[in-house]
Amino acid sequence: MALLRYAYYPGCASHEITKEANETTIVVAARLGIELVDMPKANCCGAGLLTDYDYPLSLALNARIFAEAESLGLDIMTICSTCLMVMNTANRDLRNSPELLEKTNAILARTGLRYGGNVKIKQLLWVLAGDYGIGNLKKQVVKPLNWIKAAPFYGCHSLRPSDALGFDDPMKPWSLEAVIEALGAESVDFKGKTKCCGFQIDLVDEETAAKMTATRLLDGKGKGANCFVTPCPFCHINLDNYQSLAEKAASKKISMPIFHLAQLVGLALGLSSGEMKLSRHLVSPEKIIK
């Protein structure tokens, strides 16, 4: 297959809090022959917090990212679902309104940039399931993960708003299950896979957020999953880092390992647990690694 190239946008969380997501994505992409081109001038997308506060500024910040990718002649790949949602929503608005695009470009002109509206923003999951292809991914597997029963957890911002994202049906998504099964693992269906992990209300109502996280984890565990896999670093933070809070909220021990998507792919490609940075997790996944 032809070489795939993307302007790479890991997002702020994967630069710091979930460094392992960024580092393993780079290793896995190289193993698959996917070239990730750095965007050294890229700024924060605003994480959705800026949109309601200052909409024109939010659009300009995102358009600045798009303009850099466009200058490289590349689409963007991100590993942050929140960045995916924010950037695609901004891109939708800019593409749907020539007037809005021109107003935004007037702001960008102060920095010598211009966005023509030609960039697409994808996440790693979409690249694997779509551009790279499930069939090609299967061919790269050297260590089928046939002992793993993985609960797929999409996260809100991988699926909604669907008019801006559009890759998966938000009610009946398929891509994460398809990738899991391509790796030789079993995909465990559970009703919470498309629901919120609780991250959005962590700073507002920690108790309610912990209960939500516990509900998701126990739902998957009750269906027989021995791990979760998510394409979203913020979901990973809630499901892994805050799992102890979820256990307290549920008054139950959960002990559920949570994989970043790239980590599970890497293991199936024959990469080691060390290369996949599994030691960075608070709930160790190494107990289920063979």
Contents of the next structure:
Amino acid sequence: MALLRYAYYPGCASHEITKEANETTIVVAARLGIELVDMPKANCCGAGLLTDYDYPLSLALNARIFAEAESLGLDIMTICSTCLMVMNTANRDLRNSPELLEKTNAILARTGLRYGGNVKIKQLLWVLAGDYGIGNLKKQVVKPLNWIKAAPFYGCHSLRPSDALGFDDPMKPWSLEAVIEALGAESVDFKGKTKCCGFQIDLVDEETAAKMTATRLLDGKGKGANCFVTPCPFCHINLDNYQSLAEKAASKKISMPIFHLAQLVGLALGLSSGEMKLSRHLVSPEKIIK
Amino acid sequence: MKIKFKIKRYNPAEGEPAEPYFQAYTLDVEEGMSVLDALLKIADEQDTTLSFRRSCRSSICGSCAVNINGFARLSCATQVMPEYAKMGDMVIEPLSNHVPLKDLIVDFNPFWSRIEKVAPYLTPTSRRARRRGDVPARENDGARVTARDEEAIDKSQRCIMCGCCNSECNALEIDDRYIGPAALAKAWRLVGDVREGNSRKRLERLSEEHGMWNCVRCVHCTQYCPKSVSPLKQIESLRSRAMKEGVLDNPGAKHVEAMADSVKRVGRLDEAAMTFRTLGFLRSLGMIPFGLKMERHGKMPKPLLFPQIENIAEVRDIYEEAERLEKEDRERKKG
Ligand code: SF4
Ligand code: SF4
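Follow the form predicted alone with the form predicted in complex with its partner chain, if you could.
Entire complex below, previous chain first.
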């Protein structure tokens, strides 16, 4: 297989709050032979909030990120679904309209940067299910996770809008299930798997956010999942950090361990729960680790 | 080819079960047949009691929206064969987030009252009010609508009021007082219209609870709208207009402002500063017991300790340039 190299964009959440997602991705990528090149200059994608603030500014800030990857001659790999959605939506608009690209480059001009429109943005899930390949991933598994029944929680931003993202099908997604099964675990289907975790309004309407998180968790639990796995750190924050708020909103004990995608992969590659930083979670996954 | 249609039935008024139930119909289907064609054929040949709405059969009237294999679509615009080939099933249900009345027919009154909430008609400033000086004259008073002005609201005018977006809306699923994407798309149609005289008042009302800041950005409305209205895009336009007009006294706008400052300052999202600014001092104090639990796992957002990104000056330049070019653009338009 050709060497896989990406400009690595963990996203703001995984620099700090969910840094275990970043640290375990680095370990897992190294184990799989995927090379991640740092982007020390990269700014925040805006997480959608800068799109609300000022669209041309948001495009220019995203173009600055793309320009850094372009100068490295690499595509971007992120581990955040919201970054994935925001960056791909910006990239779609820039690539579809030479006029918009020109306008955006005019904003960048003072910095000496220029984006040519040639970068692709992927997330870890796509890299595993696509470039790396499910077959190759299977070959790397040394500890099949055959006692795990994982609810594949895509959340909303890894699938929609599909005209900007394109990799998977929002009505019939397959990539996360395929990775879970490649690791020897069982994937548990549930309707809420591609819906919102509530993160975007945590600070605006806590009540709705907590109810939404509870609805997703109870949905997967009701279908027999013993854990959730998500490719998105924001989903992880709501499903894990804020699970106690969700329990309060639903007046129900939920006790559902939530894995970052890289952690579940790492466990199947034979890495320890210490190496996978599981003690950083608020709902301990230790009890379902063998 | 024969396939099985599993259709949700519901007719408690005529002595049927109080809960909706599924009924299966096997139908001969062929290339080119729409789901609406199939429903009509079932009603014609197998079961005259099957109820559903339809009118134009050509994606214009907006009355035939139903849930097909779990997602809201116009039944006239969904082809049976490719849908079945892809999903391996044909399950037809009434729209979600709507109350069923009979079979596939849902109560549309809540949909219309949401639309009514945004006063769905232009309210240009009256000439008399302008003469009296009650309202400041606007840049474009008396001017014609240019092609560029129209472009800003073009997508929001394509809505056929079918309800697909509200059916898919994740915020509406949890909060039934939320105003919903269809009404918000309509709101931008008006706020974004250069002839509208009450944009600011509209933005203030839209910024109230259960309004435009309660959208969770799930992108479902944009994905499933059959007319490419992109309601989320229109919501973003409303929000940025509110930011520009200074309608900022609400958690949603504060959150966005805090983000814009954070990125300008360090290039990244500063979770602690944002929580503090969005929730305000007292409410973030209320989170202390919970914060302690987060702290034990090293998950409490702290004011940024890590150094800002490299070349932060570039980011600040970009902010300045974006602002400068926008101002130039505005002035060019005026002159
Ligand atoms: S993006 Fe917002 S308005 Fe659109 S469906 Fe999602 S929550 Fe509703
Ligand atoms: S915005 Fe689109 S989906 Fe929503 S009611 Fe209008 S046409 Fe239907």
